[in-house]
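Just the one chain here, the form predicted alone, laid out as structure tokens.
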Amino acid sequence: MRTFARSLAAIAAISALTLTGCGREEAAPATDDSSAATGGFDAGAAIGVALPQKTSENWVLAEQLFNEGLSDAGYEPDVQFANSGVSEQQNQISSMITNGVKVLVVGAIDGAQLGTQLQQAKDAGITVIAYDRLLTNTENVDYYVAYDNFQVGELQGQALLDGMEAADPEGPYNIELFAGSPDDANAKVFFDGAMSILQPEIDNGDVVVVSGQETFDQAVTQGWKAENAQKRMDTLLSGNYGSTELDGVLSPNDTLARAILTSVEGAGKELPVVTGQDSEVESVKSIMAGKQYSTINKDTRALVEHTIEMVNNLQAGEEPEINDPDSYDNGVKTVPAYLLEPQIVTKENAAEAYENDPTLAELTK
């Protein structure tokens, strides 16, 4: 039986050691040159939350949770989606600043295109928290809160290897690679994490990218749109897999995973091992049915909860807790971060992974 260099359990253990080794286990104060002023503000203040397009269930849930959680904490939430694109998000943020929000939480469509608005926020004394996606090429971001996105990619890459080996212990394995939207700063982090696991197997010939499309730029999916992933998968299949078997596909999230599986089914091919992320309802159903192989559990409730905790700290004039002060260079500054740990989910551990989620727990029974 072929044995790959790592396992999902090993990655989890290594990640835990890495977190401890770089000081992520203990709260660390932000450095003076990167932290927001923490003089506190009125307990009933307005808090702005700028979210991107509704491209996945986790963003829709975040809207609900921010509205409920901020209201319950006594704030006036202003939570908006920018479904029409970057210019709409720019206008929304400017409006939030004009309306006097004290903290601005930004889940960016494109984290590199908000420089003018973030300067306005800084000039108005507003603390800026990058939510889920890093804000880049600006000094005007104070904190970053997210799941460990490189680890997400590592888990996806190892799940792809493990799933293919379980299906066929011998190998070698034919795969294709998909990445997220290039305007999302997380997309390349996911891809790089996955390739840190997959590249050694590609280099030694145990894994083959049949199309030859191995780079991030070749693998991207504009806008995280399912139709773009399905169209590309159709093209890859027709051009490379006439009589060749496809063993696995690296998919960065669940929406794209389902589109890829639809393409494969439409081509009449045997379903490959396909990864995902976000624990979307339809993908959890697919996993339990034996179609999609894996997803990543990044509990949006925990991410929103910690973000609101950071807002509470700021309101009280305290420094928010961070556990990674050094890793996130946005091109201008190193942004103090708080990272949560993601969890790989397959059919084997789904019941345990979702036992505290009333909706998803029902799907695993």
Second form
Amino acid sequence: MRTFARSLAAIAAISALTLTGCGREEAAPATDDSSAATGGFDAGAAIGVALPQKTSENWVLAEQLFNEGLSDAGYEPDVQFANSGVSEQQNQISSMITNGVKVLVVGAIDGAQLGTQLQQAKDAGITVIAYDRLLTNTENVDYYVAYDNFQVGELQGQALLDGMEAADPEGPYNIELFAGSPDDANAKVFFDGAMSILQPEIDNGDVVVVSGQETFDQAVTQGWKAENAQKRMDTLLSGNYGSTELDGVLSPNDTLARAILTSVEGAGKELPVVTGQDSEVESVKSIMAGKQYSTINKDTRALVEHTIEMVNNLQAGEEPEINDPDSYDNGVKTVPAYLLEPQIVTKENAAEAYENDPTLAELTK
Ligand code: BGC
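Could you give the coordinates for the form predicted together with beta-D-glucopyranose, as opposed to the form predicted alone above?
Next comes the full complex, this chain leading.
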């Protein structure tokens, strides 16, 4: 038997030192022109918030929190979802610019497809904050605010190993890998974080990806859609797991984790250890019922609160606080970032993890 070397508790410390992989390269320090000109603006100004599709609960909650928080702070919020896709989001951002917003907060569907709109924003003197997802291949993004995506992946990878070991101390373990939507800049970073933990175990034979589908491109789930993950899991099961046991599945978020569990249940197989992310209500219930193994707590309230604090700084003509100036290279520049720390949640620590969240705390009783 082999014990996995790294514990979840050690990951926070490790991740501070191992910032590698797409979007997390060690890059040159931010140059002066990477931050916005901070002249300040009118206290009652319009603030635009462009959100992607409602692919997980965190986005829906963000809409409500931005509307309430920005209004309470005296601004005029313009918060829009782009459920029809990229061109809708492009049009929404153009309208926000025309309507005179002073700050644009963007949770992009595809962070690489907003170059024209972000150039318009820059020309209009608007400060652009990438929210949760990085905006890529543009110099016209001033700040990034998010939970540490690479660390999310590391926590997921370690939880998968820990869960499988707890279920059966004897390896080797059979697993499958799922990633998020390839147009979302976070998806590769989550996957790379998880693989930084899993790859050594795959290389030494303690963990086996039975289908052989080990690359990001093979693991992606277009649009973060549950039906796509379920379909792929169905195919993986019927093609590879006749009498073979499936011990674990790396799932990048809760929506996909539940789809994967549904597929395995449908195939009549024993449920594997499945990871997740977002602390969605149905997944927290599933964790408490002993089905889904883990999720990640990325409290949307804290993320929105920090974003509004950045808006307040900009309004007052101050430079917003940054705690990670050089990890997020978007292909054109290093975007000054403020990163919050994600937390792994299993049945074991759920009550403690959610004690400040009345809705989720109730589910852990
Ligand atoms: C977010 C995740 C979320 C996913 C799908 C990502 O960009 O960081 O929290 O699960 O989008 O909505």
